[in-house]
Amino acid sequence: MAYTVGQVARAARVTVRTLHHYDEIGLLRPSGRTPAGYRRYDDADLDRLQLVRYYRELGFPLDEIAQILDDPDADPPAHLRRQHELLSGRIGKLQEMVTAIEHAMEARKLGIQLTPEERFEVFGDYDPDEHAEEVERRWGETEAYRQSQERTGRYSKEDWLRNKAQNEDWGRRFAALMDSGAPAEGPEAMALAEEHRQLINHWWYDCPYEMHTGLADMYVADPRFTAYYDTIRPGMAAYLNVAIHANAITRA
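Structure of this chain only, please, in the form predicted alone.
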């Protein structure tokens, strides 16, 4: 069966621009073309795209993915074994990276001294105490938690409003970039991913690239974080995950 580039993009949850880029660099060339020159993908192309997506989720750069997939000695079971090994390693690493929680920590009051009117102005319907006990129980002994408590404990209402405004502005610009069709691995997305990391550094705690990629994985692994970003723009959590990994690979 033949599929159009739009059908493949919707099924794989990638942009058409990303598929064009994969074609241009030889990572995923469509098996056919229409007489008018439009791309047509078959089931084998979709299988390869699925592998590309798996390896991207694991943080591999595109050129390395191409080398893995084009290895003449590799077969589908070998790819599955490799993915299983890599995912098992990632799971173990994430279990140790208990500091890699951003928005759960944002749900903690952390010494905020605001009047009821000021709290509503800053947080609206959002309850900063909702997950406080869970956060303290799971991450209360970490350096990131200590830094976040120390920093936010000094914030005034104006500080919190600036924090909110900066994060909302970032969210609007990131959503607009997604709407433009820019690839998540592209320079514009990576620049905004770096800005995201710097906002964490400034407002919450030191966030090196390794921790940032851990956060990115939490955004797609934990439904609460996925819902937070996807409320800003559907698909944002997965798109941001890819952009953060690409940025970490490029900059680190």
Contents of the next structure:
Number of protein chains: 2
Amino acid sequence: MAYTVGQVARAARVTVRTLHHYDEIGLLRPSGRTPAGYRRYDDADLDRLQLVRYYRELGFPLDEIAQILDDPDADPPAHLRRQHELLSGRIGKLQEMVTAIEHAMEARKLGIQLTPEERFEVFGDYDPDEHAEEVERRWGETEAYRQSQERTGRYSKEDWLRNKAQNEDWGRRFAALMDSGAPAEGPEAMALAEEHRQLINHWWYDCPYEMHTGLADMYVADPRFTAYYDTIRPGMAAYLNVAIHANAITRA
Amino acid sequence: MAYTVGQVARAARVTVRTLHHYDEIGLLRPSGRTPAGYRRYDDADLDRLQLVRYYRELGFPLDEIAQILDDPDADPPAHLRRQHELLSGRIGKLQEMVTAIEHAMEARKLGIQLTPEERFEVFGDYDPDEHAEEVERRWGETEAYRQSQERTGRYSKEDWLRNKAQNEDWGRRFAALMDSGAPAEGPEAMALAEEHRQLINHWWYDCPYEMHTGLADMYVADPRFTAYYDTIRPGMAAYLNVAIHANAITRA
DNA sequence: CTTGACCCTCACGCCGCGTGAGGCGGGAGC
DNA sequence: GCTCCCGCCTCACGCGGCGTGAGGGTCAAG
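Show the same protein again, this time as the form predicted in complex with the DNA rather than the form predicted alone.
Once more the chain from above appears, this time first in line as the rest of the complex follows.
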């Protein structure tokens, strides 16, 4: 049976223009033409079109699709298997994104937040008056925010200096550990991860291990925090993430 | 804290060119510039970038993303909810594709196939010698193919004519039913769906209800078969799909 | 001062179609 | 046979979202 370009377009839910284009580039040529020049597509053409559309849906460029389809070793079962595999992978990736978003929603609900100096410099770029309103708008409803407000409200100038000094010292030692080539799951790295957690506990808010690992995931998922740590030392966010997870597992 | 365009690009896994482009079109302008003209991005910029990338991943055009982000009513929790919803929908769609592929793999394994005349005209375009090799290559390993070969091998010329006549008669009556405006889940439609199943049973191979519904799904998922039925009457593939499913449920 | 990495603007180009122009083909109705 | 309307043809400009490279300035370390 043979079909016009319009019939094929409707059946396959593509445009006529798309089919013209595929013909032009040799990806899907109609098997025939009428004396008037009308394209005639047969069943094998429709077979091929379906494969093209599936690979397109998966994001393959057309020239690559042509290569795949013209591979003499690829038969129908092979295409089905490959597409199944690619789709499953894509779903897995999107599922990770969903998980990250659910995690962010959960974190917001439970009050997980980063320490203010992970967002703002305590001194230097940090201007409490400038940012207080934004911080309040974003985090004001959370338990962790309430805790850190209550806690930091009592800090003296010396407290802040000490806070900053301890944080920077921790950062220097952590970078040095990375430079030494020690593994992220090693005992030294885990010790520094534990120290990181205790600094949060001490200066900001209660931070149990589940919360600490939640923070660790944010460090790699969120460009802002990736950028913050990677400015101290390239690759730090990822390394710290591993160390925090390893630490939490060990102490569970 | 402020970052250069390179730092941001690395942290967010995008290119510098992309960030230039976003600056150009006003989607994401750096909050500052050095006296030398270098872009300086701050934390709020990185926040916005993350949202931009998420919506891009979901296929939104940039101008639409700008509108969404500049909506005064949209706060962080609202963005998270929307993205969660969109991602879930997208996963659902991909999951359907996986299901369709698994179905096709399963169908192939169990030997579900379309009747030859749904692929080839018995007379007219049909040339057994021309297609036999392709049919054998594609379906030769299946139980249904074996059955139909065994069964049709015994047909006389009169059998083929009768086969064709019954099929065409069925098609005319089905099209007429559609023209009448009767619902696809109505008794008349279901009766014709049952007749369709019995024609397959009689002329080609055993076709239980589970197999019949599997065929019905292929009629709408595969452009070749959509085209075949829709040539008889526009919209027939979808209508028949519903009728077959309704019929199978009723008779279960 | 030199060097190398990173930054700047400018600009051509690509992929995969969307859209429309101008004109021919085909079938149904009169 | 003629007309009309829908569908087909080729041609071609254009778009979105960057990729790539040219030519030149900036910055920090040695």
